[in-house]
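As structure tokens, one chain now follows by itself in the form predicted alone.
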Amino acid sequence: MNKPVHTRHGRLIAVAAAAALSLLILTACDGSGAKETSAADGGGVGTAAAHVKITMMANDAFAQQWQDKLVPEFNKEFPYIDVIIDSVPYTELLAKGMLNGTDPDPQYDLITLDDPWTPQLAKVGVLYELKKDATPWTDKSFDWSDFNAAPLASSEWDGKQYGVPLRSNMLMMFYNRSLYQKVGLAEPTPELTWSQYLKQAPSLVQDTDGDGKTDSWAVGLTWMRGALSPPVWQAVLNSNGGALFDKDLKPSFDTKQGVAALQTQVDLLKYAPPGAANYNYTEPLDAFRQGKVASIFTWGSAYKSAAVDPKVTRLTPEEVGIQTMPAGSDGPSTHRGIWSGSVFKNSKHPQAAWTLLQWMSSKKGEVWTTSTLGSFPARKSTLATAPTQAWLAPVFKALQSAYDVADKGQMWRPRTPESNAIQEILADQTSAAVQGQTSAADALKKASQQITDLLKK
């Protein structure tokens, strides 16, 4: 997952998305829309004399990179499929996808979906069910069983598969070995617990240059309100065996366990740099790259910029460790963030669209995107092989562990058509606790009631 910025504009887009969802439901009920406009024969993959054109809407964080580097590589194997990757801001992507899904003359054939979005589009029937609908166009070598369960499940809904993972990510712990060594602390391991981490944190608030002033702190993470603020709390909750919802989709986080998990996120602020309550995504990462914090909890895809790229970091791969986040009573913690690719049912060329997604998520395609673009793979076979770049070796090990942990503890955002609204509530209330506006207990009580009311509508 890439950093989404939630602003007032983002809230307006969310309202637009809700309106679009209502339109989609009405359209689905009256029988018009995608199904009738799809090419029954799949639309083909083009010929030298007649190319096929497909267009994908993708998050602006990586759309241009795909257009410039990935599409030319894809065209080496499929020269008659012309691909346009349209860059769309994160806050507009879902709403725009909803509207495209029932357009009789759609602009897009494909969409990249963030981790919690699949249920919203699948519910109204605007996506191909790839294991069924796209079977005639699926290459025999495309191995579904090779995907790790956690990233593949991101685009699954109600027992059906609506997408494939294209850019996988997990919430991880990075740590600065030099700063740990300076205060005589052992290097963190996946067995390190949250309580042990909090006991060690005061030691990591230190004066590294001997001038009598603190210049390095223990921790950085996203404390500012946004989509990235609840996952750390949820990861702690999950690692202790807790869950956001029970099997009947009723909130189950307003408990002593949930309060303790949120209090952990609040307490971590004591050992962070001044002003850290305003940290979003970039600020803690910058602090880590400059040696100002000993550890951060952030998305694993940031590892290259934190440990490898000398243009933006003072650190080296030898100095930076990566692993799952500290453990609770049920084991280590993490949180899933997957970008998946899906085909719109009203695409005129679904075969070509699925051909692109197959290539991107195939064993060969994954190795290329990992080696060339730095994207994280989702396949077990990719993670089990030696990477082409040495710095990826510890990343592969940590990523495979994180997938296993996430799958075991169901460590992901809400899986429901109301996921965006639920996430907004969780962001509001957990942030209020972090910012000292209310207690952790009151914040979760209020969030539980608001979500209960939402789901009754």
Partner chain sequence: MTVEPLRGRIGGTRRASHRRDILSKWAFMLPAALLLAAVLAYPLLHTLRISFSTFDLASFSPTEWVGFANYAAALQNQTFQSSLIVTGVYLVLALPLQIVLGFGIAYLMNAGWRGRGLIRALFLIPMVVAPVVSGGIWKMILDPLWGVVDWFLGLFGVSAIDWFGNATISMVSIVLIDTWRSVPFVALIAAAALLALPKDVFEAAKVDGASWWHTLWSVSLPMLGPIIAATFVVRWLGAVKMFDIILATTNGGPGEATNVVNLFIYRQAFQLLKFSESSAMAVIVLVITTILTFVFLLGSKSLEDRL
Contents of the next structure:
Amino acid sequence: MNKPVHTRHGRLIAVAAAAALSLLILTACDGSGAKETSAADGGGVGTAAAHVKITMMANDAFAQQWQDKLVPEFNKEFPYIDVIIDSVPYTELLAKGMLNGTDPDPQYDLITLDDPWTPQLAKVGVLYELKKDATPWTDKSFDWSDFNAAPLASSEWDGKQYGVPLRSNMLMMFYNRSLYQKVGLAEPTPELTWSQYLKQAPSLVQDTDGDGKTDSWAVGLTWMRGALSPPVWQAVLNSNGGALFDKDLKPSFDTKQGVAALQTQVDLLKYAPPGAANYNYTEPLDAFRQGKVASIFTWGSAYKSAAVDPKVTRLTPEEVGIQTMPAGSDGPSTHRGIWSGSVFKNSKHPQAAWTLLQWMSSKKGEVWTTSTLGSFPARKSTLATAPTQAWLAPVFKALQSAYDVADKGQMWRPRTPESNAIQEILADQTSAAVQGQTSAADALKKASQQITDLLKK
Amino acid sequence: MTATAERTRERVGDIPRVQRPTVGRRSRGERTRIWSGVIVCVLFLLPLVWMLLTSFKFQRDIFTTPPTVFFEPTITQYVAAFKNAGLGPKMINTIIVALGAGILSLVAGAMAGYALSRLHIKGAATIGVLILVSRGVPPIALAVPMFLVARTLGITDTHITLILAYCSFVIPYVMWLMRGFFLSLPKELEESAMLDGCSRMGAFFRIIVPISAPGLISTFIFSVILAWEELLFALVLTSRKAVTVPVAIAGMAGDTEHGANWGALSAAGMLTVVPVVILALLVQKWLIRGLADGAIKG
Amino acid sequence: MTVEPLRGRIGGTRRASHRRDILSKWAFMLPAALLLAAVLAYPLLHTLRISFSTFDLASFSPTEWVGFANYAAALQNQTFQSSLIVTGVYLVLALPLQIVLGFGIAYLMNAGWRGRGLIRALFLIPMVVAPVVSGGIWKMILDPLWGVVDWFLGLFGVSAIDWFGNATISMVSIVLIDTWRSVPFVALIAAAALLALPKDVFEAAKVDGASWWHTLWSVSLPMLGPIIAATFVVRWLGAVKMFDIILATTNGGPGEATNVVNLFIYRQAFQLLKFSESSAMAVIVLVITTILTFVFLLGSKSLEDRL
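Could I have the structure of this protein in the form predicted in complex with its partner chain, to go alongside the form predicted alone above?
Zooming out: every chain and molecule, the one shown earlier first.
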């Protein structure tokens, strides 16, 4: 018997030795290697004698779900990697990630990153470059090319890949079929244009119970000051072939086209429920769940809570349609919001950490997470399968087309370490225009000026 | 008023006597005053009543027109608060941290407040004001350096780190309140004690502290509340073992996938209120009385 | 006890005992001084250091000394300027309201009856609820579509008010919510202060036949002066820091209408990771706060002296 087996774990194994002698010898040999853990050799993926422990900082929305359901499933295949997932509130995740990434003795090996964050961390050099540094630990069957281009690009920066999509999301249009039928309007199709949609909006403000008071409105979206408000008019701009920035990252939205796009978002407020000017993410969703608005523009991941769960919504899957947002001259629009998983450069167990990410984003893992947890896949192969949950079928279809149009029109937030700062400026000015404090033209002019100043530094 | 408190008060001759509930018939003005007080209190509690109702609703029943008070009640949200957000252990963390910060700050702050009020130390007044002003520091300016220190010492994510961090804003507060309190005590108290052979420290702990018990207790309650609801330091300094309830609540509110569930948030909100209300009810007698004895003098 | 008793002064050499006495005095300051040096002074110095440097995220430490460059950048930042003004507006609206309301409620709460203790304990609750939750609950209550406030007003024929509909009313709503949270603190301190007032002065005023208004103006207020001033200073230092309610309701909007300076600095540091700039801004805020606090304290002192 080898030496490393004479540990606490070793004794436990000795009990089971009679049953699996050959395995014991194998693990003992591996164990001697895994004991000396260092980043240089990736720290291994653990052995029965010496488990590898990795920790992940994840967004509150799914950390618990992953810990309770996903980790046990992962452990069926990799029993010697112990995974701990801590939830961190969304607003602090990036800052805490930065603190951990620069820690000589880091607490975390992995992080989930929201769509615009990768450049900020990658620039500082705290993330593993997965297609290069992690190649020796990449499973041969891990198929990079199977990912849709749009979700994969969210964790890419400067031509390098720093993460893999774990929970994908796109801005979508949900519509309430009953409310459309009530006013005799045809159901929206992906071909519906923004101008057609604006023209229909007044008739969707209606009195459904005939008591003389308006009780249902046309639209809900994020109008409140925040990072998620500008993507709406950005989508309008993108759908007409416009872009926020040119190739040299100079603002290119202060144009007639840009002003018209922002004006669309401002005008839609007229057909929204009272108080909609302060609608953030949850409020329009709740109005939709209550059957008070005919359509909303929101993250696709909200579909389940808007249409399926009777404890949360008053609607049913039959009643709720999902598709890409209305079209412009270049076709339908959307906006990307991907949660990616990345490995910290200072991790002591990058191999195990990358193994977990590979498993989660592999063909097999995606099918499992989609069918068990209901989260959205990024792979073409997964989207081509028939989902186990029936309500996912129309969602898959919408998602696939959203990926395609997002990739074509670059429908995402600016790819720069200054992404968050830019978004804050856009948020201020979008909100000022929505409230009528300033005209759409002046708002964009001011935003363009401030962003130019910001990027000059 | 307890018997001991009564006795100490009598010993301290010149402290103004506290108004006592009048026995017998009240004047009309007095009755109006009582009822106005009750109405104002009820008005202030109305949002909390709404929160209580919301905490027993299914999510689909929270937003309705018109707002409803008749609905199918459920404890789902409380179960969710404990199960999904792991509120149980976080509540224990919060209690440990809030009490720890309260006690440590009370001891250190009361001693310093005493020094500032009675010992005529040169420059003490300036120090006092500077410490007071430090309460206006944007907390974000302290949180990150604190984290870096804790990281170097290897004590991130521990109760003691959070307790120490909370001292940064609770001690100044205790100091300021207790300084005013001590100013109102008659000087002869400790002087006579010291002539009897007590050291300064001895006089403080044997004479001043017992007399000031009501003031200390009310200051303690406010201190605990300050630490109880603190979010920013907790966010930066904890990650798993020492996470407090406000952090868990912030996470629930920022659900980027399904939107905030106001039912679960209300349930969590109600749960944070309960321990403090119990504490307040237990000591409510001193809550005002402590301050009444001259807590703040410029 | 390690400290020499006072009696020692009579015996030993004057100077030695004097020194010992000073030591014994400072012994009281020691625990607080040590703690505050570690958790307050050190972090502040660190922030000061960062504010004069560029900040390297990779090593997470200040690097090159840049003098006042960060300060210049901060002061030229339009959004920072506007956030200072917004904070000023909020303070001017909120502080007087909270102080007046606090003392008024304190007067009512002090009515002597059995339920007094319970009312005081219940009054603590608004302070305890996490700001995220109370902000959200208020947003729910004030919503023109679902909210119970507008529904109630509707019963009297008042048309729905959009409480966060424009810049002005958003600020008003924020002040209201913050007042709901902060008045209990003011009221509880004020209640205590009122109880401590000598009763006989009021009796005398009553006998003199002074009107209620006259009693308030020329008897109560002067006596309460120092207490009001002190409450004001404590509340002012709390209010300067307020941003969590705003984060939970308007997120600083509409436009920049409720973007108070602490919210702005928090964003600069935590969302944009601009630690040099945010440190400089924090120091600027601290300096302004310090100056104003001294002005308030001097003002209240000269007020006291005159009375």
